[in-house]
Amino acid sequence: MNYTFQYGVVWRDFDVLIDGALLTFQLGVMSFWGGALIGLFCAAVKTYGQRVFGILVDFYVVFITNTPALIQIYFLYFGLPEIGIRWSGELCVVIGLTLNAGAYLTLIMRAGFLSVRRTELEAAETIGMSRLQQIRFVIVPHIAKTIYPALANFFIVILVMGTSIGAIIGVDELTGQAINLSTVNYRWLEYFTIAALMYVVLTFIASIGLALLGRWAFRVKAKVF
């Protein structure tokens, strides 16, 4: 093996990789929090809504969780233009990952809803809280403490594995930038080694941020990694 590593080539393009990493982080954050809102709404509908709406939620969850995220994003990026709807690659990634995350987070948050003790809800009803007030002031804080570690781990999955799908449709996130640069000078090992390390750094930063947020907002002793 006579391969000579030349990381100086990567260093010259490091600012481009940084831009890709920032876009990766932005896509991950938007997709996760959008999915979290969908998951919270669908879990509430499934738990407290009418049966017909619960069936619609079940259909959404089953469909999304049993099809690959890549297929969903391909449908948005390549399928919708056939009927005159064109979105940018970044928007397709965000919408696709948001819908995907929403389905999985519905299952996670549904477990959180079911973990709320009946006595807590009865106490809320006694003091005159509406259903929405119960969700906001009783249920959400409870499930945040109960399932926060699972939510934090899911964010890491979206950030690391989900956003990289965008490279396939030309989104210049971290993986996409590594592919673009390595096709110019063929230093594949160098670029993807650095990209992998940057993903580790992104994961570490996200993990620390989520742990601090959990301890500050929900008093959850979330672990880093």
Second form
Amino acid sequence: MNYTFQYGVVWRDFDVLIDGALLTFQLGVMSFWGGALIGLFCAAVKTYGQRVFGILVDFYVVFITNTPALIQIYFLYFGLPEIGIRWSGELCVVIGLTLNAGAYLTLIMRAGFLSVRRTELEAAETIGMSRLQQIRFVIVPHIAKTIYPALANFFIVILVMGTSIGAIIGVDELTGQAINLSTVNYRWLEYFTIAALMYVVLTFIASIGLALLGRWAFRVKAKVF
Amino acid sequence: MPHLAVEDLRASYGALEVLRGISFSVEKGELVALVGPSGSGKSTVLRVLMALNPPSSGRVQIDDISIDYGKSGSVRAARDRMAVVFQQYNLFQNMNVMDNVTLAPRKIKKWPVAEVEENARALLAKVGLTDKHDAYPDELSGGQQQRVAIARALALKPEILLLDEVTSALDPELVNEVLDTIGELAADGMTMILVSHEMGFVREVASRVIMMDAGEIIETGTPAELFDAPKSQRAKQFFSKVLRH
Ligand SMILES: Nc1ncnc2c1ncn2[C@@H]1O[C@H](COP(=O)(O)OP(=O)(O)OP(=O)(O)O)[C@@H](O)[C@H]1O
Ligand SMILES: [Mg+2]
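Having seen the form predicted alone, please provide the structure of the form predicted together with its partner chain.
Now the full complex is given, and it begins with the chain already shown.
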């Protein structure tokens, strides 16, 4: 037990960690919104589309939710080059996490589709709204409001747990940068405590941002903690 | 030529035929009341007219336009000319009063915003909700919500307004404010079909009453004719029950 913490080195590399945190944030945001679009589309298909397409959606959801995100991203990064498709690590993380989030968000949003009051949709229909307009003006706001906590939680999951998989295929997001720096001077404990704190700060900022967005756009009385 | 003509209208839920050949007509500016026991098919008539349920056969004509409920263009024409308010409050919960009223004219009809908003303000004033523009449905009483729903329906400038038991989910003390609104619309010459159990109100405002039972029209006449001297046995039974108190 004679380990001496030396935060001096770590402070020197602080901006490198900040870069990693920014990349983490970008990857998380892109994957979440990409996944939200896929989830909305798939939930709409399951609700209104023909049965065949609904079954295709089921396959997608079951396949993704029953395999680890790590394997999915490995497949994109190491598997696809075998057939001549070579994507950067960042792109593999974004695409992999987007597909992953899309499957979970399909389930979450499907619950939202099913819980809209039928009378509200009929009112929308009788005042001349098309199916797409009903989704846009009635269903999406309803989903955003009623399952807001589930969506916000899921964003945090993607942001913290999802993106860190990137480290394994050499993406310099926060975890990746912490690993890169530690392997140079072995200050593992220092780098990783700082990285952990940065994750907490990121999550905190994201939660506040989401809560404000929810209050402003959807009148959700979202709590930050 | 009547404003709205319905001829031999039939509709089913699965194997159950709930409208078994309904024929009636409505003149411009008339308020026709649709009464009858629970399950007789009153709501279904309105739902078929608004294309929420498909008819299995029959003809619906508005002025000289014949409505083909199998064709989307024709359905649009029906929904352009008619608007409906149902018993359950069906306002958009995620929008405030003003947005509820202006959404369809702005986003679906694409009418000029200034005109739409001016019209909406006038309508909300008419239903007595000038001070509630920014309120959300869950901040309103049931009676207020129904009045917003009426304003929302009128914002599309329908020629015929269909009202399906708009007061029956309301607390008794809120019923009158909604009936007053309907009474004013009738006085303004709005053509309406009113499904209602408020027989006193029907007697006051309806020009004609249609009594339905088991998917058929039993009797038609002025309120006085039906209420005071029903001809058929079934009408006698029904009115003796609903008019007793
Ligand atoms: N969604 C449905 N599925 C199956 N049957 C239905 C459905 N809606 C109504 N029905 C049946 O259709 C018949 C007519 O119903 P409708 O709602 O038109 O009656 P109503 O005259 O409006 O009654 P109430 O005064 O109770 O509102 C009833 O026998 C009812 O059970
Ligand atoms: Mg009914």
